[in-house]
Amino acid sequence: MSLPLYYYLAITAVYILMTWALYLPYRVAHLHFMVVANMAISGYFGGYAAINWHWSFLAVFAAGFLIGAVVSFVVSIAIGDAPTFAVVIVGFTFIYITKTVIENWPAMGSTMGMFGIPLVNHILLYAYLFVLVTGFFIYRFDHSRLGRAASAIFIHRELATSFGVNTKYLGMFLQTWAGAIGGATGVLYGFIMNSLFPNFFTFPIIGATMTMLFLGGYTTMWGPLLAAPVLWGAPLLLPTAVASWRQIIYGVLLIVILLLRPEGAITRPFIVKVQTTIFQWMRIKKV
């Protein structure tokens, strides 16, 4: 495999697990930005219990998973059922708490990086593995009773509340996971970059990850599928002097399509008709 379609697949892997990081939490309207803080303190772990501690990778891999799933359960104690502009606050201001201890901590590279970390063998298998598994649990969570509660958080909170529905402890275990899967991508990021830098945890990361979620569409798993590997690997088809301003291309299509098609490409409606189409394709074909 060619070095640029190897970068190409990982940092697809990694865009898809961050954009469906972001989904989790939405589906209870919850813009819940510090699963990008929860990449950066899990990855930066990482990297040091790898180069300092001489971790293997599965071991890194298991206490970035935990790191990032412990960190939001404490905060969502807190912001579990908070209106989704106080969640936004709360992600914005960890990001760049964590950002400022990251660049003034000499033993975290401070703003120059840190660098050296392990190459790991098979590190795009693993990657690939974890979208799956977490993928299907996501489908599995989104066709479950509390898939549907979820909706109906984000359609009417109060109404949902008055059906019985726990909000906050769903809110708390949306973003708990979803601290879960940001912690364990940052250390799939770090392994797949041998080097991590501060910058990244910021607006970069966050401008990419919404265009992906809005653009693929907000209300199913199947957006960032198709949304990531498209606005990933279309600016790497463009003249250097065009797809440096890659953040200025997202932004721009992230207000157009929250202007014309605020539901994204994919929509639900969309899903249950080409599933039908499927069956009946397969009924006729059997007949």
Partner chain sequence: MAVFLAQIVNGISLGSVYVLLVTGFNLLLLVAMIIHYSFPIVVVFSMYISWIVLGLTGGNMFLGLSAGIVSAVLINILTAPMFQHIMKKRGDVDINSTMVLSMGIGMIITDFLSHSVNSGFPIAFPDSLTGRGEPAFIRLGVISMSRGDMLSLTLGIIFVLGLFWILYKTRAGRAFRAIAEDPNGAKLVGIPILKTGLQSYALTGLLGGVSAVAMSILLGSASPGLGDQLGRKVLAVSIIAGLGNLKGGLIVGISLGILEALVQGYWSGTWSNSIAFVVMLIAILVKPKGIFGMKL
Given for the second form:
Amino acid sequence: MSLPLYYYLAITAVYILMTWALYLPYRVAHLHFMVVANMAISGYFGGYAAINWHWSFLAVFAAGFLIGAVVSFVVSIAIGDAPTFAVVIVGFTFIYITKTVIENWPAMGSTMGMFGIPLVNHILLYAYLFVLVTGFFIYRFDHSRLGRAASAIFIHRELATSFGVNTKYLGMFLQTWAGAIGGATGVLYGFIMNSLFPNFFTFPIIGATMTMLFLGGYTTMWGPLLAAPVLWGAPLLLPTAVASWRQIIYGVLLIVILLLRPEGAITRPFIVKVQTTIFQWMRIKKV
Amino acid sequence: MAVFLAQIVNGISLGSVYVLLVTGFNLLLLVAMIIHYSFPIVVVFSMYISWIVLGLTGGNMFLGLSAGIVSAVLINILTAPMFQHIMKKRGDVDINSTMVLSMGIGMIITDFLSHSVNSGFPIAFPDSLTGRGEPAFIRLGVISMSRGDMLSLTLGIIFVLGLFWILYKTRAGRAFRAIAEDPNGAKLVGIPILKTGLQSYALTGLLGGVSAVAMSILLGSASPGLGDQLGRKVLAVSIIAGLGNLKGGLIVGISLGILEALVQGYWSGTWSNSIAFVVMLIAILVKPKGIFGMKL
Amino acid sequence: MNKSGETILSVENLFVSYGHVEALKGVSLEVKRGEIVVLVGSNGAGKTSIMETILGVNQTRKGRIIFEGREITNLSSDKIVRSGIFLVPEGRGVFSSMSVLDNLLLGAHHNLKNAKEKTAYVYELFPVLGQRRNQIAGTLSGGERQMLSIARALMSNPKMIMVDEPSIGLAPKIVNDIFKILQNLNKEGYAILLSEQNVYKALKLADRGYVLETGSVVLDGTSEGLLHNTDIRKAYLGA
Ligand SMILES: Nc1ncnc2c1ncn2[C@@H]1O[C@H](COP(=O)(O)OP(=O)(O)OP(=O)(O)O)[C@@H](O)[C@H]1O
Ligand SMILES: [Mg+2]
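Previous: the form predicted alone; requested now: the form predicted together with the partner chain:
Time for the whole complex; same chain goes first.
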């Protein structure tokens, strides 16, 4: 496989996972940027453990997943039921603090970055296996009783409470799960790039995942799945002079979609339409 | 003790800038009903406009600073239709999507600044504006204030008082408060909602422009990342005070300035900025709905 | 009383829907200068919808609204208030975080000229409000709030006042006071469009009435006539 294609596929997996990590808590209207901090914390831990303690990739991956879950869980005790803007600012401050700690910690490579994270065979396979497993569980969640409860909370938090939905536990559950995905993805990212830089875990990834979520559509899991490859890939096809304006392109796209199609490209009615078309097509085939 | 007093005074100057920013942010929240996270990014953009015009006119203070103020008002008025469009389309105000829209605007401005102005390097304002290197303007025992500190503090006080005067003593201010309390009721008594909303965008733009002037004088420099950093601080201050709580924002804004100045006085280094964030993070985690109560 | 018979407001064949809910299905009515006209009907009949549509809060799907010979259909609320219509909303609609004086001045938002004289005039009509001008409206009693809401309407120099269910949640004695106030205002020449569930009292006060059921006028006539109508007596007066 050519190197550019390899990186395209690998980073696409990272963005799909991170956008899903953002998607899950947004089911209850929480814009949980904390997952980016999870990505950094677990990613750096993983890099350190692999370089200095020679942990295997799978061990590091599992540890990253767990650390992400634990950190997000602890925070979710406070903000599992908080208003959206409070969740947003907690995420931002966490990202900022994490970045400052890394930048001032020589063992983590400070501002220079961490190098020498070992190569792993079949990392692409692991990455997409994780995408598959995560996607499966998100699908199951979306079509469960809890998924419907989440939709109710998104529309009207107080009303949902009066129907007996425990908004706090559901919020905590989703934030924890998202944190775990973020942590594991951080480890994946470190092993794909073989190096980590504190600056990556700020503006670039926040802007990109937010655009992927809202452009793809935040009401179903399919929006992020389709938006990530397209939005990550499209600028790569453009001349470098244009592609370096990636953030501005994302910003403009984000604004345009919010104005024209507030629920994003792929909405629930759209999914239903696709499903019925497929079913009809299959029935015709059988006959 | 000397350091302590001196830093308190510095902190109040810094705090007055935060208060300007938070008040503008809260006003947009109350009257226009948007979470304009990127409002401070617009302000930093205005600082850049001032800097550019200062460069073009060979350091004409009046033109430079006016250009900054005008640009802040213009950006606010020009972006207003986008926010109003989102709110109309959603029927009930969807405050989350206004925040995402605002973040999109912030992404564009920040990336533009880091690409296209001064090759992305921080900009510095001339000493003739900031008063750097001049002897202290006021000296009272151990306390001394530079001309820059004095000026930005005065601007802060005048404009925050002016804003409260507009809010509580004028016809437009009365309409602002009515919309903030009950938009539907305000419509019933014949207040034109969109037009009044637009006035609030213009007024906060003016406030933003003045903040840009105060910050140019007080900080003396700006960088593309400054806006994002201020955006986080302003949202945090507003949440800790209670979203939309103007008087709470006053208290918490000044406190943040003092806290930061004290930390810098005793504990220099790259860590000083994060201490404020750690304190704010704890405050939000403990009280996600704010100390003084939300006014939303 | 000056009831010249000149029509000040006429609503013709009005249709209004909220999404799929048809709230008004072809309502027509008239208010003449110096008249009190009452809309009666049970919950959800469409009384509030009529008043809010006249004020331009709801978009009409069909029909026309003409005020003083000028079509005001679908104009914005602030223009309609300027033209001389003011609503005293259901549930009073006072701004409870603001002072009594602020609330009054909001009524005159579109025209603050002579605000001093106007406040003096309403303080004369409602001495309570004068004593409490700096009190926060949220601390007023229900009756006082209703007075404040009516006084606020007067501040706007209206030609017609619409009063939506003023008696809700008030003690009978206070209701009598409020009705007395409306009667006095009417004597001063204000046209009044009133909506009420307190049918007997309302018809006693009014010159004419319209009976609404699920978005349509099912009956109309003089108050005398309606008071003696057997259907009305059965449905609303418990006789
Ligand atoms: N904003 C709205 N959205 C949807 N339906 C509405 C809305 N406002 C009113 N309706 C519907 O329109 C119909 C008429 O309501 P309206 O409030 O005009 O009745 P009303 O006569 O004032 O009743 P009440 O005596 O209870 O105040 C009702 O069926 C109501 O459910
Ligand atoms: Mg009603």
